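Take a look at this single chain, the form predicted on its own, given in structure tokens.
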Amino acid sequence: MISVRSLLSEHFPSDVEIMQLSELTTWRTGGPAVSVTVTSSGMLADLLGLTFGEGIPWFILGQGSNVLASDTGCEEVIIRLSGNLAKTFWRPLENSWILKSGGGVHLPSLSGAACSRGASGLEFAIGIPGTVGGAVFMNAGAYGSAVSDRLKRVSVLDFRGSEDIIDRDECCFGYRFSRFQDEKSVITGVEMLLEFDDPDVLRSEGKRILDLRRKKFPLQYPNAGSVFRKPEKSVSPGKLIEDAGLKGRRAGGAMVSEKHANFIINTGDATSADIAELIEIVREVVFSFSGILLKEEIRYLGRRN
């Protein structure tokens, strides 16, 4: 870790450093690594190139929801995009707003933003953590629609450091998936179409549904959000978790969700073994149960402890 720190240091020597993953993910829970924080696509496209050509591994992180990462760390480097990568640019167009967004904007933030501006389509995203290139990457969604509803076209960088325009056609969207899950790339920026409307009403729209939220999720507590994605032409995985009598369950400080039983919870002292170990005990009843094998919407960051 020190010789990989040492190596990207002399190439952006201020935006390197050691972390812990426990202060860059929201289950709070994980050990040190390497993380470099890139402020525009020309010093991504370095970094990468770099990486490249040296054999390193890195992984993208945004807010750090949706990820379990290992308590002894990651070889990878943890590679933060702000600066430029976080802006946005709005601009009218007939009865339309076009947005442009770098994939290091805070989804909910820009969705509040949308909202007071009168441009509707992310209403449904207000209160879900991340950033918009990671929602684009799990296309994630709830109430009935998805990132991928308003997108026109995804820039990237692939593992080189070449950059690429993609059509939201091309993206091969699906329930939580799109083509970057099978590729070795960075989601840099978003074009979405978004409608005019009444900014009271879409305000309106955003508070019904964060306060449905606060209702009906642990927020309270470090999560990571749904553990289990839907089984095909099943009921959803909170309700085959909560009928094997799962609630509660706890394996050292990892406890199931009382309030809604496809979240797993930091109850205050979890490690990620606890969460891991808690995640098959999970898998292993519900299948018991009812023939039905979960399988994760989280991402494994490091060694699987």
Ligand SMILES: Cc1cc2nc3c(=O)[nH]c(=O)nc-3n(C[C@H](O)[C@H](O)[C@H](O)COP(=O)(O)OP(=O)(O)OC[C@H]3O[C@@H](n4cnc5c(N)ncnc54)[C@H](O)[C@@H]3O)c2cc1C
Given for the second form:
Amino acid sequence: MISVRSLLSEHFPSDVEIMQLSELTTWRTGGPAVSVTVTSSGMLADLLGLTFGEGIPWFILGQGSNVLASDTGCEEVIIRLSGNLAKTFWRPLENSWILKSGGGVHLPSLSGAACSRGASGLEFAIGIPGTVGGAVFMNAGAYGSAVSDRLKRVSVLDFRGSEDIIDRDECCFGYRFSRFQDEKSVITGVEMLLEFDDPDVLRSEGKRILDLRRKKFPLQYPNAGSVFRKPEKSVSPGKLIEDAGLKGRRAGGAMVSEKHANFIINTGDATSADIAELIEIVREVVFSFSGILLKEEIRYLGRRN
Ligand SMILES: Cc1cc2nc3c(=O)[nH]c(=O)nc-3n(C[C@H](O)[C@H](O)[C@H](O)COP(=O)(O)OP(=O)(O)OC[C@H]3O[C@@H](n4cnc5c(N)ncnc54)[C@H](O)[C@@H]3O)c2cc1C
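For the form predicted in complex with the named molecule instead of the form predicted on its own, what are the coordinates?
Below is the entire complex, every chain and molecule, led by the chain shown above.
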């Protein structure tokens, strides 16, 4: 870790630091990692060129709201987007807004800004605590909408640092899926088309959604949203977990939420190992109870504990 840090510091003196992944993930677990904050596409291209040339593994982290990071940290260099890669530009057309957003933009803030501007289509995202890049990677969604719905194109840098612009139709979006999950690239920005609407109507829809989520989800505890994917369109993992009697089940400081069974919460002193153990327990018990094998929606970072 030290030698990678020194090498990166030579090239990016003020942007490299050792961080605890527990500070960078919403589960608030995980050990140390070298982190580089990049503020422009040019800087990112230089970094990716360097990591490619030196054979240094990396992991692009947004808000860490869908990631279980190893307690022992990771050998991957953590890349975080900031500065010019976390900016938005709005341009009005006749009946709609063209929105250009950097991959590092905070999604709930963007959703709130869109509502206030009278740009409709991102209200559903107001409570999804990720970045635009992470949301496109996951094709995050809620209440029947997904990030891909309003997308026109996505800008990426590949693992060598070469730029590409990909039209929506080529992104292979599906349920919590995009082609970027099968590629080693960084989503640096997106272009979206959002229709004009009444800001008051949009703001009140955003508020309705936030109220709904506060009632439904255990937001007072560190968590990573839904842990498991829907096995089929109409089957809810939360219901399967609840029916298997797992609400309140614990492993160390990790617990299956009493409020929403597809959430695993950190009750205060959970480790990633506790969470990983509980994920396996849930999978096994649900399988023996229902014959359905649940798969994770969350992503792993570093060695599996
Ligand atoms: C309280 C709570 C509620 C949630 N509700 C929802 C919900 O309603 N719907 C939903 O879909 N999800 C939900 N989530 C999960 C999560 O917020 C989303 O998946 C979100 O899109 C992840 O974004 P992120 O920036 O945090 O990504 P991270 O968690 O940091 O990363 C997730 C994956 O995306 C990759 N990634 C991140 N940024 C980039 C980038 N710029 N380029 C390429 N790859 C990138 C990472 O490498 C990683 O593999 C919730 C999570 C929490 C904690």
